[in-house]
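The chain below stands alone and is given in structure tokens; this is the form predicted alone.
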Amino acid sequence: MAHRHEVIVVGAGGAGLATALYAAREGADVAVVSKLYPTRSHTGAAQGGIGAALGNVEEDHWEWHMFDTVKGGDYLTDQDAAEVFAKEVIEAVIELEHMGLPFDRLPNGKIAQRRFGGHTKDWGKAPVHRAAHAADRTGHMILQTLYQQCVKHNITFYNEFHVTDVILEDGVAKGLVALELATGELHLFQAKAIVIASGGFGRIYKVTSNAYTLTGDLQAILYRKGLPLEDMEFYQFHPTGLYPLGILLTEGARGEGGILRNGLGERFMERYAPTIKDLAPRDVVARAMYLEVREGRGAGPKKDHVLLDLTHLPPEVIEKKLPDITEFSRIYLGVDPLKEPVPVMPTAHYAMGGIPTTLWGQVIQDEKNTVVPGLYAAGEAACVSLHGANRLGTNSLGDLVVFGRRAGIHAARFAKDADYHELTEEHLGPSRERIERIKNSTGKEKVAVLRAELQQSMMDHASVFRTGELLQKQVEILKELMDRYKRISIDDKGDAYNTELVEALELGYLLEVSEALVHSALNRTESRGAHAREDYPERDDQNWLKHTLAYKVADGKVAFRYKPVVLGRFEPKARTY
């Protein structure tokens, strides 16, 4: 079956619907395709709040978050970008209010905030209240919000549509393929501009606070077919994942005034951030808590884990406030935060590496800057370099408002000046070939063993810490790991909801992403930010302060480029809070 629409986008998470509904306002025919319906988007999952210099509690400057964002980002942020956003970020929540989204109030009728870890005032000196919120559900709100003004703008949805291949030819992208879990049908989709925004990829990870569906799929599609990753070894670990589970609980709780304490009780942040202490950036935190539990200094019987203090804010703070971590405290470990500490430990959480893109989106193919013409990319799976080496909590439902604004917007100006291309049914064969391989393997090796071996052993070697020694074991587990995937099997034979076949699909890409990360973090011979070289310690600006291009040459073969960072007012210096 064949769909033609002048604005296709992939993914239905916030930045896919602010992607389709700036596009559809600038009057273009807008479609989405995603894996799920729009509202069960991974978005959902983001608690705590959106980060804009509004000053509502106190002064704040956009010119201290956009310092703030490129010094957490270990100054290899793009200094471009991060003005465009510190600036836009204002806007963008200013307009989500008024499309109705229900923040919390202040007493005076403003939108409230609260602290996050790694914002701050007067360049450094102190936290500042900068996050936005509504409770502890702000990326669920801003998901329904987009997504109703996405229905009043007429945009046509295809949910459960799993993306199979990217038609790119002549350098040019012409339209999508797609696979419809009810029917087992595959769709061709004809398209004058393609935007990526399809999340990210923390499934590689055996613990992480990830959707199941956060599989790299777009990634890996773009990097099989030449395209670069930009930046893969900055994957950031959130520090309070509920322990051992991974579920995320918001930085928000430490803005309000929770405590990191080890099974001595001690506020050990002290120790590693003394003028921001607990809400010191999270590269920092989650570091520190790997170190406390490596030093013997971990709570619990096997002191593996850390503790989140909360029972010394008022029970009302916790409740009204934080109710949704609150609720899966007790839950998921029968712990009440209210009457005594919950067991966390760092949780992969976000890739600060993926499509390389323009700061309208538009996809890069190499260190020139040379765009792909009709092809863009947003959200997590983007890298715009807004977010350098380390992410600040709150920059990543900024980041997906922004630049899936402007996303949208240069995606229909730039329909309304092309052409439909081409397509027949032969593009429809490289997926059905694909599909129909695994359907018809009698191969031995299984999904489920492949992929949980995956996940430990990335968990094993390249999670916080890192070494030489450490990841080049992991290239060598990803060669063989991606030698068995070639005779798995699926039980699983029929079209309709085979979710077998999807999961199966997914693992490949999961293999794809992992190697341009582990290659990309073997490659970079320095520690900075979210990269943490323990045979590398230091920061090395000399030789490193440069984004880095992977491309996939051969399985198991990795080739770099090298881009310059983006400098500007804030010249790189010693990272200290």
Contents of the next structure:
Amino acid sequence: MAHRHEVIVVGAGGAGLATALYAAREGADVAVVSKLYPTRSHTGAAQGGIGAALGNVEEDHWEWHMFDTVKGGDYLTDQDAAEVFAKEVIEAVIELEHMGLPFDRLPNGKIAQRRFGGHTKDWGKAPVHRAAHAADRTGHMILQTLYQQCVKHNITFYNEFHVTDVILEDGVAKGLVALELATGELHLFQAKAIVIASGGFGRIYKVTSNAYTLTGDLQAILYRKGLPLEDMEFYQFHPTGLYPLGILLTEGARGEGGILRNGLGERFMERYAPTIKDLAPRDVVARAMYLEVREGRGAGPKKDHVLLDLTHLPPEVIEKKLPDITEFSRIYLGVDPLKEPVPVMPTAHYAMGGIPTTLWGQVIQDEKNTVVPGLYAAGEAACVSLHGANRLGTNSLGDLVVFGRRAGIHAARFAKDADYHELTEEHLGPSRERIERIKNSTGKEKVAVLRAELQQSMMDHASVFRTGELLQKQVEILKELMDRYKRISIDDKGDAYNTELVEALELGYLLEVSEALVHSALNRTESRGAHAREDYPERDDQNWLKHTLAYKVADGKVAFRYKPVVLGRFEPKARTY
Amino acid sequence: MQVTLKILRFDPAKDQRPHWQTYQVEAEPTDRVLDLLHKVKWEQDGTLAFRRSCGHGICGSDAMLINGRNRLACKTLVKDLGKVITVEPIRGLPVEKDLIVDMEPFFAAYRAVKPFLINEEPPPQRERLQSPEERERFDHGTKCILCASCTTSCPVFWVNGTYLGPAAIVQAHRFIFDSRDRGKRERFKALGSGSGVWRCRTAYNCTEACPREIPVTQLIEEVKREILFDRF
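Can I have the other form now, the form predicted together with the partner chain, not the form predicted alone?
Everything in the complex follows now, all chains and molecules, and the chain you saw is the first one.
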């Protein structure tokens, strides 16, 4: 079947819905294609808040937010992106409130704000209340509110459609191919503008806060087609994943006064970030936790995790402001945070890198910022680059509304002056072949086995601490896994809801994004933000104050180009907290 | 420990009607039912189809009937179920394959109550003010993850598929009692109609089924009262 819409958005998380909504408000005919139902996207799992210098609790300025974002990103953040962001996120939060988002409130009726890692006042002097929140389900509320508005605007949704191809010809984006899960039918989507807002890929790692469905599909599809992925080496581990599952426990818990302790009961962050302690940025805290464990000061029988202590907080703060994480802890660990500390360990959480874009979400294809006409990206799938080498807590929700809105507005305006491109049934060919090959394969390799090997090896060789040796080993493992991937077969040969086929396709994407990540990490011989090389422990501005663009040349072969970091207001300085 | 997993299977290409299939899986007491379903799918039988996404009770994808009760597979642990576990699709929505049901009727009811803030007054420069008490008034409904556990546990919904169902009414409640909203009467058209709140027989199944501990029946009663008092 064929469909036609001026703007087609891939993904129905916060970024996709914000994009769709603003494109529709610009008057475009908009459709959203999502492999899930919209309210099931992973934005719904974001807990703690959305940072904006509203100044509702105490003095705050967008310049401070911009500074924190740039410093938090270890100066790899593009400062033009950080400036646009810190200004516009204030307006975006107010707009969300006007759309009905149920923020928590202060006694004077204004939106409540709490503290979060890396957010400071007076250029790093002390923590500041900047995260607007709705209990510890802020992402859920943002997702619901944006979806509600999309319903109000009668936006067309193709739910449970799995995108298998982006049609790029003559350097122009022309449409999409997607598999309808209910029927197994391939659909052709013709569009004037396409916006990729399909989220991250935490499922390359064994321990992750990410949903099972976060497999980097669209990043991999574009990468295979010769478009670059930017700064893939920067992958964030969130310090407080519920041990050992990796389910997220919001940084808001530390924002409300929670403290990390090692197996000896020490508040170890005093050693690593004397000024803001447990509210240091995520890369700093995650590394500190690993170091404590490595030096034998871990908690539990295996001494392999640390503890998040909330027991000194008033019970009503925990029950009212952190109800969900309290429940997770009770259900999955049988631990009551009111009475005992919660076992935690860093969990793979957020891709700072992704599809490179301009400030208006236009996808770029080289270091000269040459745009791909008609192709946009926003949210975690994209790399603006707002987050640089390390994203501050709450800036993901801010990113998706600010840059989702910009992508939506630009895409709608672009579509007004653009024509549709001719598409034919032949454009379904590559997707059909790929699917038939998997369905008809008599190979002996199992998707679940390969995926488990990938996730464990990525954890062992390319997570919080890295060395050239480990990364080289992972390069070899990936080559072998990609080779074995060609011999996978599946049991389900049917058409309706062939979720086994979907998982097989997703494994292919996981392998591709892992390849881009590992090669980029091996290539960058310095330590910066979330990319910590033990063989190159120092940040090296001389050689590496630049963005990586990774291009796939062949399986196992990656080429690099570099883009300068946009500097400006803040000169790179040593990063201490 | 060994667990016997009995799953109600249905493949539209092969089966006239659903049938039970039994699997033996090795499980830890702290495993989620979702983990067991994954073990079956990944190690024994790839054709098993079910929905899931977040894996920790936030996205609402994996609502299913587990040992006769609606629950989320990712929030239900083996230790609370015993060694024989039955899994079926939620009831009252057409089964499409195995544990996957057609959600469209559910979302049609959702859309019918106008689940969005209605307020045409020009907004102020900054946020609309709302006291913590006003915010608290509709807090319960904001927890809803649209998993359909409540609606598909409701005997009225089973019998009469046109009933809006508890989830849609909870969504309506969330806006009716929001001090910023002005769309109450517009929503009453659907809520007060023959397929609206008056179908509710106060069976409390919805409240028991809600994985987010929303007092669903209470919220439905509050909506009924609001419609009644609105007439005077």
